[in-house]
Amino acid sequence: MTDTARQTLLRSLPASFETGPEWLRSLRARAADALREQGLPSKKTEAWRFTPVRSVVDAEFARAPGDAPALGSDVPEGVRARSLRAVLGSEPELLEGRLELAGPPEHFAALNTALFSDGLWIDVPAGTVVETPIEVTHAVARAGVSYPRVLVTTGESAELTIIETYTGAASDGLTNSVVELDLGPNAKVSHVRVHENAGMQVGRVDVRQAADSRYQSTVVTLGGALHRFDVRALLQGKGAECQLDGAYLVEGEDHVDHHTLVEHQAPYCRSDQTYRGIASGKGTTVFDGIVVVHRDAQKTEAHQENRNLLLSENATVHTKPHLEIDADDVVCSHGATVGSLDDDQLFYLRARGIPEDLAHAMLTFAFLESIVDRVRHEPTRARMREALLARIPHGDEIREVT
């Protein structure tokens, strides 16, 4: 039996797509055809070899009601936030060519393209500087599969902070999300994602950057039965900058997998990636980061760093930052570490009368807090800090001394 024949999740694909504008029907059909031919990831798929998803793709899922995320804040003046379903019903030409920013989707992103029923479009006109962050909440209330989709478009010199929160207590639910961001020239977007979903989640973020734009991403992942997140940033305009930061805390039998791909397609661009993770219990973490420097992307500067703490003998860490460079005038670096807490730092704290278990907890928190501190919006930074303290032993005591 072939993988595609066995993969129950693919049975939800319709034989044809009859509703919506012609370009959308064509987009959905191409995604569905690719899935029928190639299937969802299996143990033979290289990029998924550390994250087996057979239990997901072969499972029976009822369709969860509604795919549209909820706005958790008022929409600032000058910003348009509209339902994808509403726009596709009344002005579909506005979205043509905007739901496939990084090229044809594959795997779970293709499944989202074929099956999403609604979503959210946030559009920031040129020159608009949004001082108050826009909050978007994806809540999984019960078991089932949902396909949330978010599109963010920013005009020239626009500025925006968007905060996404994924929550849910249903351990047998599946969230398959796609987020696309199209940054105009000199636009600046700060994108914060907080994952507190106890169930299964796969997500993809596609970013397309014009000249002199800046994209900053901070991802905080607090466990999950099985989580896989892909970020692809295309630096297509001269002088574009991209910063990807991540912090993840895995315990029990949770599994968290981060894949990043940054493509330098134009000269004088810069990218930085810093991911830090902690694995305890029987948890598993995966980091796979790729930087591709194309031939015309001279004067590129690109750096990757992945640091991990392994706090139990039964936890597992897989890390693989790497570079693919086809230009000769570049400054690039990458590195990864997997280790335990620093003995000298532990001794320093113990020598000052701090109990050993509290000292361990303090150093663990500090290791991840350095990523959270990069979030510029203070209320969001404080909320993420509190979320970490709630998951780390002795959180109340750490709060009192920090």
Given for the second form:
Amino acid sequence: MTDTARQTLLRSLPASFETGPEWLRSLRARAADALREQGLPSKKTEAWRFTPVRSVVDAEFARAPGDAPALGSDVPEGVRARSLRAVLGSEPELLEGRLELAGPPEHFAALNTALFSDGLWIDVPAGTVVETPIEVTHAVARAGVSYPRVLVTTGESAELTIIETYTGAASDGLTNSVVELDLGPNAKVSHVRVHENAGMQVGRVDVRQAADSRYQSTVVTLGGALHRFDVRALLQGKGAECQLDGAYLVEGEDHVDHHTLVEHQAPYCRSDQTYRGIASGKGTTVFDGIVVVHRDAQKTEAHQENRNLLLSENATVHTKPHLEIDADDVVCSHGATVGSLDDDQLFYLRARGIPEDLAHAMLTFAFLESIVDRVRHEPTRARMREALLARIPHGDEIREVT
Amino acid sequence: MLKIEDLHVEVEGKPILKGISLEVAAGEVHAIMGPNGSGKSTLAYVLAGREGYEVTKGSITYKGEDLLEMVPEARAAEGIFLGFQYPVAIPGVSNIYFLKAALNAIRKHRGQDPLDAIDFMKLSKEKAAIVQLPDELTKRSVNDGFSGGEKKRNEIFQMALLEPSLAVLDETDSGLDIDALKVVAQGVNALRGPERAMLVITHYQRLLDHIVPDVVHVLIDGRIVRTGDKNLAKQLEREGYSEVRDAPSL
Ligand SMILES: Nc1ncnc2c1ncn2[C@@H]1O[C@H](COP(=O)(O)OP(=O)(O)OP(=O)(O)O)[C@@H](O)[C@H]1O
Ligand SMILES: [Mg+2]
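The form predicted together with its partner chain is what I want next, because the block you gave corresponds to the form predicted on its own; please supply it.
Entire complex below, previous chain first.
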């Protein structure tokens, strides 16, 4: 058992939960009990081996006011976006059973479950196709801890693009977010996340997919004192597909950790993961991806790739893609590389007159941009490129020529 | 324009060039021929400034300056262009955008204002037309998925755009069909002028039918064993390298 006594972050757990519907109070109490019992991860926790979790759990945080993310733009027609707090107040039965993360909550997700005060529920009814993305911004205004919570539900054959942006300059703030997505049969959701807050962030994305649904996630993580993201996609219905892509970049003493888990629980599902990272300065990146293929998930196709550029001697890259396969009729692949920029390419650019540092930046940008290019919605793609350019050396010059 | 004196070069401790001397004046075209592995590409890379080629002896003077002191991009800015024997593909970096960055870096070095997008596109269209490089290829990632011949055409397109003073073309003819060869030769000839010089590396006389050289050098085992006029290339074609090497010098 973990020594939870030193985990300062847990001190904010109340002894009992007095507000909200009965099912929510019970859900929160179970989460709190589990936390008191098991604690948050410690440095001995395998899944946190490479990420200094103590700097999060043992730190003293004030509660930052307001967990509710802002809706960045006008809510597109066809989407219902409501405050979780409001729905829990007026029609709590609509949310019963939908904030449970498909299983007993653990660790930071449990903490969020116990403590979130507000959030968003985004719902697209069956048959509704929404072209315009809905934008959600989580701005971390000042130091302190916040617990953003988002629930996305889509009915049969509904289509939605959601863009989440996490921003904030406070390096000592902590954001502990949970986003749950429930995709109905044949629903299609494109989910873009841009993480550009300087502080600490722990985030969980939990996706449950019915038959023939399609989930596409594109994550761009631009540094951060300590960022840890867990994406879990459960392919529960036959023929569901998920595509998880990520581009990340560390410099200075940034620490970025992406964990993915894709569970093929039904036959004829496909999953495809491509994560690309750049480690410079004294930064550290972690990628840990698991694909689990259950016994009944025949005809599974699953691919997973993590490529890294290690650009400095003082930077560190950890990568561990792996597969656990219990079915026999499957096509799976996985791979990881850690390398440096290609000398032949660098020389080619320089031999044409491009200064060395700009040539470096161009190749670095191209490496990450290939991930952003997979986003189909053009204005979104452009915004993500901008976010990358803002962070890459010589971004202005690269923008100039592209 | 270019003066190479007693150049010795090693790669990974292995001597490749063993005392090359060569002088190319403005307005001249020199051809370098020689068997596989004789050091032709090595010479080209040393001129362009590639790392890993250690000059153990000798010197290279270009426009009166010590070329070996300059980084590759400075050489390009001073007007040296290398047409690669094996152009590398650079996925994700668009041909046209990279060239714009290159041209503007070179212009900056010369104290000229950068070209804006419109002027650049105009120029690029004009130059692509010279080597009949389809528009689609100019926009694609650098050499990514290009056929062998398309890559070579792309090299000449880039040369036409950058207008170098000294072009070093390393087997630009290999992999080209007969029509493409003519197109590429036209591109090269269009650039010939009293201010420019060229070093054309080739295995075949047929390129030299189109790009007629002033001087032909035969490079064998890291040394220039023969130097002559365009007829030397014809003799090589007839008799092969061993005959020419063993024949008494002209
Ligand atoms: N990086 C390297 N490491 C070791 N040897 C090398 C390296 N690069 C070139 N060499 C050797 O140097 C010699 C000259 O090579 P170079 O490429 O200059 O020949 P070349 O005349 O251009 O041949 P080809 O006609 O086949 O293009 C060869 O023996 C080659 O194997
Ligand atoms: Mg060669």
